[in-house]
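Just one chain follows, in the form predicted on its own, and it is written as structure tokens.
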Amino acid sequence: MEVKLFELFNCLTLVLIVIIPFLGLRQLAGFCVSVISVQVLIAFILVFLIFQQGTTTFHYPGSVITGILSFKADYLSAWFIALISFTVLTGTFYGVKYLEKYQAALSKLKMHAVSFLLVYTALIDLVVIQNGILFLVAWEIMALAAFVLIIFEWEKKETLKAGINFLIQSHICILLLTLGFIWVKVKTGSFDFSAIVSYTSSHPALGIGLFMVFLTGFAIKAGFVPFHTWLPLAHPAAPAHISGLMSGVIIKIGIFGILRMISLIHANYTLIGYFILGVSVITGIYGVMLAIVQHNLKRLLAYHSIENIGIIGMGIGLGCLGIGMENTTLFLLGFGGALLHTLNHSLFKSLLFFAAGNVYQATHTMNIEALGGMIKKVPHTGYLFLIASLAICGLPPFNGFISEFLIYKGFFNGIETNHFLFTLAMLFSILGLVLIGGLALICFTKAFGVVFLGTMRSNLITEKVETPLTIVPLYAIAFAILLIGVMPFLFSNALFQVTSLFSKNNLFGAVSGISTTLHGSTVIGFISLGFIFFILAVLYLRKRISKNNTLSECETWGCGYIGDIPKAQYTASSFIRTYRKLAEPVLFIKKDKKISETLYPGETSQFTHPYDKAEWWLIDKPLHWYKRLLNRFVFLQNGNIQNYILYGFIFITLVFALPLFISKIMDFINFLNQL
């Protein structure tokens, strides 16, 4: 039943691929969002089946090259399917909508489109492949589909940069991916999944020198720190529901990728916790400091995005601590807390990228320094990115509380342990994650408040965007949202399945650690969402008791600011001008101030200007550093014919006389031997 849901899945991709060159406008849309919501059916009966009746193993005949191309549909398989699936759907309906005024480019929609499906089937099926070569080829479906979605705004200089960024660090990744891939072929003949495990079982000193390489080329794609510079670009210059799909699906690939990894590769656990962990924290820490001080509010969701992968992270470094020193409730605990964020960031980081869309929509501009008093405009959208911005921060009752406590809960029973080191790691681990918490706070503070509270800060034309398509899909993700962080224990069972497939010697006890600790968080939840009732039933009951009251207006002291009120407002800058005077030695923040000091002053202005120093050291130093190496050789290029025969005769030379005086070294090395 499994393979022939799967084989329908992809032959639904296949045929609207062959179809939307022949559409028009009026039925792209149509026939695009029907087909996707079948294939969204067939993927949650899929995980159903997989819940139901456990792992499912099927194989085609391949190549001489290739061998046979077998595919796993296990409980991690149905995990990612799942979360997956849900944020492809409402992204499908929001984007309908979002891409209405692009109307006139239809043959762009169209390709488009074509992308949109690429991705989501490549997605689908690089969970399921057990092959090396094949999982390679559907990665790099996925990663030049993710490209021609990026730049849908190609003719814009900046998108088009940040999606040939995206590009080359894609292949980057992929490029280390098939490092490791031939790695395992070289040594045991196989291209299949379970060669990796064969080898690494007999080798498992050698096991964390292939968990690395791997590690490596996921975590670009994941986006930690240092491998994330691509990430704060491709965010802002996609549009929203590319944005909410990237951070919210395609980013988690690379989360998938290191958890299969950890499932079939044998190695010392104990190691690969303690680096994932510290740089983890390291991720997490960066994200939040570097997302605090941006004027862009994609680009700060971007930033976020790197922030929550710290915590995913946290959560893998723990529960392969877990693996390594043969403890339950690390192991339980740590990859029940990072699966669980990983399809908790998924809805509230889409959520937050759809409302930030609709907000675009309505005003043309993501400059928080020109925004304000959005909540009157756009209500539902204010309201749903407040949701969001509670669910990210770990507030209850919503679902980033829950995974977070699961994490929380397991650095605190990892300190009760007697070793120095462990324990060390797990207060500094405890730390980082308390940081990484008060900054969100502190960042979605000013981003709520500077965005939809207030007045507007500048003269902008606002736009009616909320119509039902752009505001049901928001309010399904708040829905599941809310049911997570009320009722988690729903998940509880399929968390262990998933969990247990990480054991090494069936360490994973029993259900009850993590059904434990999701029914004690319950409590918090259903407490937290009962306050919020009552403090909306005290609300209401004054609205009803002042009703008939006579109210009066008039104006109040304005502290000598009577003048043009928007500018008495706080600004962006000024409302994290402390944490920004902190946190400066660590970040690059440029300055540039207009100050006026004549006897009648005139206009003084400040604009800061934040830059990342991982991109500045990574790629712009060694760019810089490229050029200059080039630009020695500039006087080749000097536009004089008689020089440019001359360059190809002496290279025709160099190709008949270079083997040649290779093959004469090589006989007088000979001859050498013989004496």
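Basically, rigid core = biggest C-alpha set you can superpose within 1.5 Å across the two forms. Numbering follows the first chain given and starts at 1. It should be emphasised that the depicted structure is a prediction, and the values quoted were computed from it without experimental measurement. Compared with the form predicted in complex with its partner chain:
Fitting the two forms on the rigid core leaves the C-alpha of residue 532 displaced by at least 2 angstroms between these two forms. Positional change of residue 11 between these two forms stays under 2 Å at the C-alpha, relative to the superposed core. Relative to the superposed core, residue 48 shifts its CA atom by less than 2 Å between these two forms.
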Second form
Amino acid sequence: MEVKLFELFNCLTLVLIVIIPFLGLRQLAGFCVSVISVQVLIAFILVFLIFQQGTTTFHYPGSVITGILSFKADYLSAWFIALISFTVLTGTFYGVKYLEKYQAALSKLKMHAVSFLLVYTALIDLVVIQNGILFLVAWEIMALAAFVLIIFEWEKKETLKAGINFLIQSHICILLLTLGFIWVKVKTGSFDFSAIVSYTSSHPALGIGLFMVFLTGFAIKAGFVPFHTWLPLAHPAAPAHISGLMSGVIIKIGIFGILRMISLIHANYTLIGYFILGVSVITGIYGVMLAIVQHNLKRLLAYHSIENIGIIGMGIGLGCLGIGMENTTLFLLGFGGALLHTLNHSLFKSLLFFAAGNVYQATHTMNIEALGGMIKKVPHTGYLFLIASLAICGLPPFNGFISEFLIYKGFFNGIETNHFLFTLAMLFSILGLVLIGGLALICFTKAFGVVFLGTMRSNLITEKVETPLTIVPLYAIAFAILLIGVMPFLFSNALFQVTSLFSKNNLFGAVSGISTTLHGSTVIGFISLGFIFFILAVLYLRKRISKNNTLSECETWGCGYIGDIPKAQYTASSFIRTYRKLAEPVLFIKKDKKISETLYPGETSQFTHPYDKAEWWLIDKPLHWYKRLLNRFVFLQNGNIQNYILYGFIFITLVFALPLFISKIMDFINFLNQL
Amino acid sequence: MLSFSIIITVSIFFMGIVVRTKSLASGRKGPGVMQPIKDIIRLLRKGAVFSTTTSYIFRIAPSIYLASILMAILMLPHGNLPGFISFGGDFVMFAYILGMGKFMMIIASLDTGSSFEGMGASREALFSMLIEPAFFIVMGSLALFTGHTSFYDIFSTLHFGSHISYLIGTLAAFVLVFVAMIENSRMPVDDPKTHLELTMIHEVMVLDNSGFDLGMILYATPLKFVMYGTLIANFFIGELPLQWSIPVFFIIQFVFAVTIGIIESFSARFRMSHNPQFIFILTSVSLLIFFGVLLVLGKFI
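Taking the form predicted on its own as the starting point, write out the structure of the form predicted in complex with its partner chain.
Up next: the whole complex, starting with the chain shown before.
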């Protein structure tokens, strides 16, 4: 049954790709939406079947190179299929409407549709593939298709640059993964994932090295600091539905990769746990610190994805420590929190990007400083953005709180162990998570407050964009956010099933009744529900008591000043000024200031350009030195055809001469040895 | 529920005691103890003026703010009696529910499009972010000390054995007093009596609120004070029977109010740019508590 569904899913993609070139504009949208909806339906049936009937494995005869192609749809696959499919579904419905503005370029839209389908199919395939080579092929298809999606507006130089940056960094990621698979192939002679298990269980010491290779590769995709630099460039460049998809799903495949490797590799997980925890805390804090100072709304959201990857990583790190210390509570809360946060983040981040897309379509700018008062122009979008902001800050009664709570609970449980280093690690992780929460609050009060509230800070003309198609998918996501927020127990069983995959040496066998740990933690859903009713009660009371009071409207109080109020408003830069002063040593902000020096002040201005210190030191600087090095050899490229033929000739001679030369040296050494 | 009802009772007198202490310290007779709550009740009956710039968010924010504080109070235990809501890790939810109210107040002040209110909002967001670690480390230390992760379990099993644990209790009380002061934007970081918009935090955020909403916001202040006061009181009434614990609770709250009055009378407000440093001190004091706990438990290597 599952195999048939899986084959049908892939066939649908192939059929649609073949017929897309022959479609007109009207049919293109219709076909894409209906086929993807059917695929999502198939995917959800798959998820349901897997959670009902357990893991399925199936095989195809492969070639000489690949070996047998095996597939395994387990709980981890099901969890990721579900979260990928939901975001793709809402993204498709939203994207069709979003792309209506680009009707003129039909061929571009067709290319976009093909790539979109390929990304979706590749993602679903990636989570079930159990063969190294096939995994790399699917990974490459996904990376290339995502590249095409990002450079949708390739006429803009910025977009192309961001896209190429993404392409290069994706390939560094693929290179590392290839190295990892080759390592296993050389040692065991098989590309199958089961070879990784058998290899590392017989060489646990080498397992940690293998894990680090895979971790680094997947960390580039997931956007862990310092491999995050492609993320804030690619997200603003892509169209809104693609940004939502990338942030919600594509970077999550990196998280999936890490989790998959944890389920396969046997190694010293205490060490790995400390490492992941450390990197994640830095990732989380660094991501949000940079997010706050951004002026571009989508760039801000992109940096915020890095922060959330940090939170997910903290959960994974905690879970790994749980494996290493054989502590089931830490294990369950860590992996449970990480998995739930992966789902949660895909929901609220896609909602934020879609809402930002509506703002962009209404105003044609993403510059926060130019916006303001959008809640009156796009009210639905405004309130949906608010819900997503509250959720991403981890505030009850929304879903972000549930997953962060699980991780918090894990940390507070872990603090009680007798291990000094471990207690300290827990303490600093708690500190990190608390700081991230507080900084996220600054970030999203700024983003929401400045973009949607107050009055417009510039003279932009806004278009009407809110139609049912642009907001209904958003409401669907908001509903899911609230559902997880108040009824997390619906998911606790599935979470438990997924986390059980990571256990080594039958961690669960010894302790019975462990499934209640996650279920017990979800009691907070009811309290969140109670909180909602409490708020409603206070609002009702307010309405009831002040029923007979006179309500009137007036200008905002400005100390008697009634001049140009929109200009006198607090701006995004001024809102974060105190923070910026405090965080200046860590950040890298270029300031461009013009102050008045004469007695009568003339025109003054100040521009701040936030830049990324990690990008500066790890990418810009090395590139700069590399270029300088290569510049020394520029004389070789003199445009003289005769010279080039000479180079070719020298090269061919060297190719032939070098082995001869080496063999002569070897002979000489042998001769010396014999003496 | 007992805890909730006595907290509400104390909150009625609390600000009156603070104001009275400040008056006496400055050589005035001062208003009656009930005066602040009377002012609030008067506000609750008044009509309201809303800015034309504002949206619906401005109107619902104060209610959510008050609801969040009341919800947080429901989680507080009273000595041997658990709070209305009690579960493992409830202090995380306590902090995050308060965060929800804060978030709404901050965006409500940005909603007015005022040239001043963003100033307060910005500071409120930053300072509450900075103060959060101190609270979490104190709670984390107590969790480590007692081996439990809910308010009720922590306070009902908390007992002082050695000298160092008294020091820990004192330091924790010190941290909580200043957390309460900062959360309410009171003296060392902000002076609610200066009517200059440029130097205020909380007061400038609510410039445009009036009537019922302003009443709710003003009532939130004593509630928040008593909330932190309850945390401090719980350090001391852990095992006492009810007939003793309730009077002790009232006395501690009274002392807490007087302490606030005295701090406010005899200290000057910091320069705004020095506030973060002050708040960092609290975080380091709470780290000291943490290491103290490690020392008591003998977990230090």
